[in-house]
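Only one chain comes next, encoded as structure tokens, the form predicted alone.
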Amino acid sequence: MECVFGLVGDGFVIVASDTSAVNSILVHKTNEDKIMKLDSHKFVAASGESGDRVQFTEYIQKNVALYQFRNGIPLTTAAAANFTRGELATALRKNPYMVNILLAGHDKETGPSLYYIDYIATLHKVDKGAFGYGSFFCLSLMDRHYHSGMSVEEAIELVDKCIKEIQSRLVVAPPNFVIKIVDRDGAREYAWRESVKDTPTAQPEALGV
């Protein structure tokens, strides 16, 4: 019961995402952050099968850097998008990813940018965006009260409108979500919305064994 959502706000674009690590009827964990930074500006909220999701977002976290690190310079945001498409078109071909991708950064050049890629390479630039069961509710709300030229209180207000909606709604609610922003100041976490928390192992000699 995956979600991930982000709109693009004045001059920044807010990204959420679940923290539920499930497997079939089992949670793994609660505390799994699936929202990647790709360098200081730019990061990927992603859903899908787990294996696919790490590999996949990891692999393009790599190249990125990679082409940084061999030209001087960092990919823009939508030279990044274009390029995660490209390999997820690839493999469509091969063996394919199940994964969803919402990718955000900010350039100094064009601003704010929030790109929409799903498991068959559509891509889209959009202003608001939803992967997941989630989305059912995301979507409606943000057609309800998404503005452009959003603040950031105001677009803190309807991220935690969206998680308190899934989470009264959806009938296997993820119960933790993680926020992160990005702006012209860089990428970085906002926030934890935490309604349950992991509990640590108890060790073998804690249990007198």
Contents of the next structure:
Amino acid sequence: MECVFGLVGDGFVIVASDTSAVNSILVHKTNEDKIMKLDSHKFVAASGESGDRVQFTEYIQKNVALYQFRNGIPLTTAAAANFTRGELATALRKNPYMVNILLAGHDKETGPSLYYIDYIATLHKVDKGAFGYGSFFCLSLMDRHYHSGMSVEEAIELVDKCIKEIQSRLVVAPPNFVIKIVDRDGAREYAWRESVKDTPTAQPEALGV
Amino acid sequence: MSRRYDSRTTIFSPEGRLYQVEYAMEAIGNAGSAIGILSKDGVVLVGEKKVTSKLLQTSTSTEKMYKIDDHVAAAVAGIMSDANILINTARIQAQRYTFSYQEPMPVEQLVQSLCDTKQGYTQFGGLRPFGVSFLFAGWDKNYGFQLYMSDPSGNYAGWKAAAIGANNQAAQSMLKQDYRDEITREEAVQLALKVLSKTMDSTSLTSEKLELAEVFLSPSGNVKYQVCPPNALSKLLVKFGLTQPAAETS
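Can you switch from the form predicted alone and show the form predicted in complex with its partner chain instead?
Following is the full complex, with the preceding chain placed first.
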């Protein structure tokens, strides 16, 4: 039921993902951030088995950092995407990672780019992509409304359309989403779309203690 | 003195020296020299061939210059069989990087990786160091054209102009005098050939005794590594006044 999707606009990439952490029928939390910052100008939005998701994305994040420390220059988005795919491919026939990834980044020389990397190490450079049951709705909406060179406002409008569609049409729809953006000024959080907040714990006075 | 500290590579002498590494550098001091010069629009490598014979198949085999990857080449000085091992290692490292990242390996990273391998032979395993020095010439999108020199100790540095092999100190001081920061590739070729002709032992200079290679960008923006064919090299030697125009040879 996890949804991750993203699209490339005019000089930026937007990624959005749901924020529910679920185990069978139990919702652990509704504010789990699944979009990890890889370096100053890259995001990795991941969905899949939660243990694998955290383990793998942290592994990639640390390797990307190590490269920068060793060599004084950051990896390009394409290089990071190919490296990530390579790690998934190497593990595939022994102990696969069940993680689907959208890798978004901005490079000074080549501008914004988005990479679709699924759990069996498929790699595609795309303008728009989505994972999960939500992709059935998102991809159709994006096919209809996306055009290259969208402004941030147009892109957010499309993202909100996708979120609304997921929440109204998907049977166990995640209530909350986080939206992040990466452009030439860096990778940062853009907004949350919350329809449910985690219930606060009861105060002792209220319990009559 | 301190002969008892010679035989094992993996121990220091009391004065804090690694004798085997220094002896390796001695071996290179007897080998054919090589010169590299960095210019605005390319890197020039020139080498002195010690094995000269009309019977050598010069079109297919080179003694001094080797292509490591599409964007990196190396000139060698020292024990040829050692050089072949390291060149193969460098080629594998370059391809392994491209396999992971789908991009050409930055030149400095390639040099560093090979030097890490060389360093291993000065610290553990009990094997002797490689008796080879390299001049790496290459281009990458981070730093453009670059020239690196590395030696058996595993040290390396980036240079504007460098010399390895026999008489390298004389060559280096000549380069220091005549090198200009804004030198063009053609001027660099001329300077390299001039310096090499002065430091070579031989009385007469022919294209048989030299190898010339250049790393530059083609008009379409691709990195090109080109070894100068012997007749073109002869013409250059005449043009720069380093040999007399040759009479017809049989």
